[in-house]
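In the block that follows, a single chain appears as structure tokens, in the form predicted on its own.
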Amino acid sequence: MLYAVETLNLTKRFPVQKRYRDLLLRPFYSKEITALKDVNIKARKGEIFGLLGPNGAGKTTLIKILCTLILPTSGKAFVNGLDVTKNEKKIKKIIGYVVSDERSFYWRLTGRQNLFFFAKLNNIPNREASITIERLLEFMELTHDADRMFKDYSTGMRQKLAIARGLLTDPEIIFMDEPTRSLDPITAQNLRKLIKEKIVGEAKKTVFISTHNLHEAEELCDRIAIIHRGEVKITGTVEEIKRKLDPNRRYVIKLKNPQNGLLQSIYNLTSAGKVKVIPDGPFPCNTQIEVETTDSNGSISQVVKEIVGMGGDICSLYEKELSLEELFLEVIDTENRMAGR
């Protein structure tokens, strides 16, 4: 299969900058940061692909590689099965880049004007970019705001000229770093709106996106990788991740009145992994607990069916489904415990 974006054993270092100590002392004494670190990842033609980490934790530098912005240390890199490395122009012909850094447009020119600009620096013709500009304008919803100087154009509407000026050469592949980053939450739903519905469900283009927002990478992305300190943790569909990550089922035990000692009882149960209280539940005569099943098919039923012998009343039972934000401390925790931090 030919991937939208490949990497096989990706590393990127940096060189750290010597002090004046350094230069006078150790003048051949060289140190690096790790950047990235063997990353293997592969997002599929017509998917939203999300990499999904802290701040620093190497999204940025990833995108750049794929971008053809800076090399990669060691390992590879395809784009549509190109060499990021040996074909940077065929590369740069079919995708785009988001970036929410504003300083990038021109704060005294129109948004209509900007786009001009950047289309002239990819060489499309002045007739084509017309067309094309009126066309972004218009699927980004800035034909009214056109002709308005980028200054005073709102925090989401610059967003979306950036997004526009990705798209001004009808990429295959767009790159999108954080771009919902800053935003508040409405203007933040819209544009995931925008990209899901518009540019990947009508324009059919592959959207490979960096995001330290959790809700923001389960609404939107089809798979994600979860980056750290420059290492892929794991990769796959939100569902596969859970079931990687926490194999086994939780459930919410409400209980009406439970009598002394049936709480301690219930901690006993062999049927039951962990137990735990729910604290400050909304009905104060009434005690929920969460409880993780021993049984391999993750059912409830025989827990249940002991409470109920031992006295206890049910009122209420539901499955509790682990939030990507809980999978993510896990991952983050897992890793920090194993550093011995």
Given for the second form:
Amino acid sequence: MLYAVETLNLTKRFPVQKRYRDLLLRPFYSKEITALKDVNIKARKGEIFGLLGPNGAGKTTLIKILCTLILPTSGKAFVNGLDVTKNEKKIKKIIGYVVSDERSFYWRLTGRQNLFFFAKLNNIPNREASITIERLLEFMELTHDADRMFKDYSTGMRQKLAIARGLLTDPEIIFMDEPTRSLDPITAQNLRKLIKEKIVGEAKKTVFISTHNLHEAEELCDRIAIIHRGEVKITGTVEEIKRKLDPNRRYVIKLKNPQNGLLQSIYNLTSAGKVKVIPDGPFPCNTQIEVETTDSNGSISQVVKEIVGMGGDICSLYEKELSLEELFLEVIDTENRMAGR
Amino acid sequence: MALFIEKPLAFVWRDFINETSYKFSFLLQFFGIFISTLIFFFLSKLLGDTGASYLKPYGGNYFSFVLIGIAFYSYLGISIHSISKSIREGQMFGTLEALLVTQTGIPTIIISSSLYSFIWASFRVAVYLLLGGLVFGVNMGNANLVGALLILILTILSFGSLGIISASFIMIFKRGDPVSRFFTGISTLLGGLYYPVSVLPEWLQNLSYLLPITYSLEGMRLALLKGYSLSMLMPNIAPLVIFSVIMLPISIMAFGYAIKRAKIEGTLTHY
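Please give the other form, namely the form predicted in complex with the partner chain, since only the form predicted on its own has been shown so far.
What follows is the entire complex, opening with the chain shown before.
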């Protein structure tokens, strides 16, 4: 199967800049930091693949390698089956790179002029460039502001123009490096909608997006890879990741005015795994119990049966799903614990 | 229009819009040309025939001598500085990364980025020469324009190669490029910009003949002020050709190495 993006044990190490002392005392000593370590990911065509990780995880480095801006130290990276180290020109023809840095535009040129300049650098003839730019401006809802200088654009408009620039060549794959960074929640939401509905839905592009925003990853991506300290910890759909990281099920049971003895008995239930009791809620269902079951085949029924059997009065019961954020933190916490932090 | 012309033109168009958007600064540049011409005109009046013997090979007039010096010296500055400047600006402003992911090769990006400076310099030279000829009476009636153009092209090529080496330093070290500093300083001192090389002590004169600027400025003056033919200009043309033939391949190799190293270190867009 030909993947839009595929990496095989991709590793990137950067040399650490020497201090004056090292230059004098150890001029030939070189120290490196690992930005990516044995990264293996596969992004399918037509999907939104999210690279999720905290700042400094290696997301930008990976995207830059895939966009041929950085050379890997070892391993392989392919974009549409093309090796990034050998096919720079071919890759540039099929990708769009949405640089989230607003300084990547010419501030005293208008939005339209900026797009025209980049169109020329992408070998688009004048007439075709004008038509494409007009279409993209409309697509990104920037037509009315196209002839204003870039410096007068709002952050949201700048980001939209960056996406328009990424789409100039009608690329098959679009790389977006934190496209909603520094946007207000409403603009970010609109931009996510635009990526999902228009760029992937209508234009049928493959989007490879990096983000540290869990909500964004959950809302936008078909599949994600959680990356931390240069290593991909887990890959899959949000559901798959949740199942992998947290196979147990959690339920919240609200009880009506339980007696102390009952709560003690619930703690000792053999059918339940971890039990957490949160007393003093609002009357009448003033006690909330979180029960974690290890067996999904009906053990919650057993728990309920036993509680009722002990005289418990259940007001409500629902399954509690861990958010991606909680799972993400679990991955990071585990990693930090293992690193001795 | 062929794409190889369209891309450089796009850079010129970009820079023109950018420069002219700073209206006051743009107009001020014209004023600067007039002022500097006027300064050298009065200086030449003050000097009178003082240095006539030194200036004899160039027609004997200090104003004509220095006017051509300052007019064409700007090409040296641009050839050496503009490429590294465009890289540095791209790194600092953040535009370099966006340029590097386009379907345009790095050499085209870098060279095209400095085109506007060359066009603007040519315009300035034309204004200098026009002012000199029409207002201050510099006589260029016998000028060998073909010879002057050839020397100009060789000047740009030889200094351009130094500029590319300078850009390679900037690509790796980001700041503190020794090539442009050294060559600009030494060329101003020894290249015959404000005074003929013949006024220098002999050992410094010998040093000056290692610099391409010496041949550029002398050749340009002889072509424009004395109307020397191509064969008469050969002592100036030949060293420039040799310099270009040696330095251009070296500079291109150095630049290729710098880009690869920056890509390995991930510092292509750092500043």
